[in-house]
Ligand code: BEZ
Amino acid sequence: MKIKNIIIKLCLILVFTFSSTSIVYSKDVIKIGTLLPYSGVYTVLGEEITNAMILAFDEVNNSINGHIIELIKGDTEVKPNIALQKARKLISSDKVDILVGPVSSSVALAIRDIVVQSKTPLIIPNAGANVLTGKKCSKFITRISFSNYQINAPMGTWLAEHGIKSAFLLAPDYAAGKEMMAAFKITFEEAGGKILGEEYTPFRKTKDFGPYLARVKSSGADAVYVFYAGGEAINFIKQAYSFGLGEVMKLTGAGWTTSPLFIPAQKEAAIGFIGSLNYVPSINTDANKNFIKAYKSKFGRAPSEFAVQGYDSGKVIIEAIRSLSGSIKDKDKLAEAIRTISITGPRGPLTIDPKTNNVIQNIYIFEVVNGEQGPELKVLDTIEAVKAPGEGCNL
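In the form predicted alone, let's see this chain only.
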């Protein structure tokens, strides 16, 4: 009987020790869930954002106020239904403290309600749908990237003030493409410019831009204002160059069209393009130079604007948790802390607009020029502290 009692006591001690360790572990870990594309057409964007966020966490040794950072990945596959499943798992099963994602606006809209209902703070490192910090805003949703309005509206005014009197609009036929063109159109016309035509190409299905380029060229516009990304951006710029479009009008647009990710494939065809972005690699600050050096050292390539958005998302998370001394179980307080953080990062100063929870940031007007190592983005102008209107938002 004595041996039996000793065995029982030992088992109880082991159970208690294991339970205590588990409790300590759960309290000492901050779980960050990502809802990003790790497969499919936007894989490289998901990787860029995640890599840079890891870099930000590495800078604090993956620890905030004594709490270890654990990253749990959810692959959205750029599919709203899949993303919703992954969001449920991360929130209910993995019990993450914060979500970071997504890339696609349609995915962001699909997970919006579960985020708000569960009171899980969501930091958006890319998706630009205006409504996310407009009619569908929430104190639990903070956008560190941009709204589609925010990137494109400054270009309408800037081009009109720099001699462009008429433009032709060209973009993919989906919500983001139309929101970007609408933002440009509003400010361009307010500044006295005229829109001579607009076309919307089948999204991710257009390989031959010839018919559209012919219509643009024959319009007589001073400029074409475009937005494309990924393979479509590469194809459009190459075909526009072969078509001689740049010889009769200025090629302008949302800056992702000639992103640092795509320029190596576009090469000299991108030269002369004038665009707007929230980040360009040539920003001449110590914060940007140090970031580029660290990113190249760790990942073997130069960072893009997507990487910067991931890095700044990580920095905002770090500062928000520090402001709470690591105590993040009250999700209302955590959400409030996130939306009150201000930082200065590679792209410049960032604050969160208390009226919309959308980032306030500089927008850079750039031109693609020949550099020492090939085409690069040269800053022409800086539009400081640009906000998104946030129509219909009531925080």
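Show the form predicted in complex with benzoic acid, please, because up to now only the form predicted alone has appeared in this conversation.
Here we give the lone chain, stripped of any partners or molecules.
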């Protein structure tokens, strides 16, 4: 009798173990950790990227090859030390399969080593720090957004060729601000332009641009070349307008400064700004029109380049996992699949440069003009298939 009971118990354990394994299998998840700002100066950028990634996942009913997509959010707060803690948690405790982030170059530099050492595939949906697809590149890091050089270098040449002989540089005092100004300076000076001064404003802390605007104005430059994003972009453009800077010199810079995400708050103050970006809403393709329509209907407003980068990140994840028929546990294979995927998104066909893992893309030079629905980006020129130089990267 005793032996019979033991056998019954063993059978029950076997049945339970078998059925619970199959339950786990049928509910298998792919964990995607975000390292994005959900608080701080770049909050709206983080939200926009996340929204659009969710849109891409909705299109496949939140499931890829039988894996339910689980999104685990990590708020970087745009602070490198906080982001590193969040990265550790996502990698070691949550055991995410893929990371998506960050927005800020400084944050990206802070999390780079832990990502590479833990072999966690990272898709960068914004942060432009040059070295991440340069001498600190890795097959585990794929950037589908841009490098800081890639967006700003074309502007130096273009502005010099369009009558701007001198410029004053102004940007936040952190990696991205410094790299963007340096990229512009190289090509602007190569084309014969002169830099009359440069200033770097305390990042996340500058609310009053008045003293900087006064020094920019007194430089007598033909143009000010700036980079700002988030709340800083809104404040800078509004204050430059009230100050009348646009009446004495041309306002130019990295295009995020007047992103479609910030223009609704900047209103007429953004008119006349000349900038460069990797996406403009007027791209005339079905993929772009469908994306804009879907984003508007889900989130009630038009998407920006940040949303495009989030959406493309989601698409790349979907296609990479499909190409592996859903087998995601081998991190080397997953990283390889991510970096070799090609998709057609709102920007057009998306190609990753195999030498650097940085996206190759068109750069649009635009002016903010008064359109039928208010200020909009009018394309002045398209520089096709721009690559990041990727110096020191040997992939």
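On a predicted model such as this, the values are computed, not experimentally measured, just so you know. Numbering follows the first chain given and starts at 1. Take the two forms, find the largest set of C-alpha atoms that superpose within 1.5 Å, and that set is the rigid core.
(message) Given a core-based superposition, decide whether the C-alpha of Ala302 shifts by 2 Å or more between these two forms.
(response) False for Ala302: its C-alpha shift is below 2 Å.
(message) When the rigid core is used for the superposition, does Ile237 move between these two forms (threshold: C-alpha shift of 2 Å or more)?
(response) Yes; Ile237 is a residue whose C-alpha shifts (by 2 Å or more) between these two forms when the cores are overlaid.
(message) Quick check: Tyr311 between these two forms - does its CA shift reach 2 Å or more after fitting the rigid core?
(response) After core superposition, the C-alpha of Tyr311 moves less than 2 Å between these two forms.
(request) Give me the C-alpha shift of Lys185 between these two forms, core superposed, in Å. (result) So the C-alpha of Lys185 has moved 2.8 Å between these two forms.
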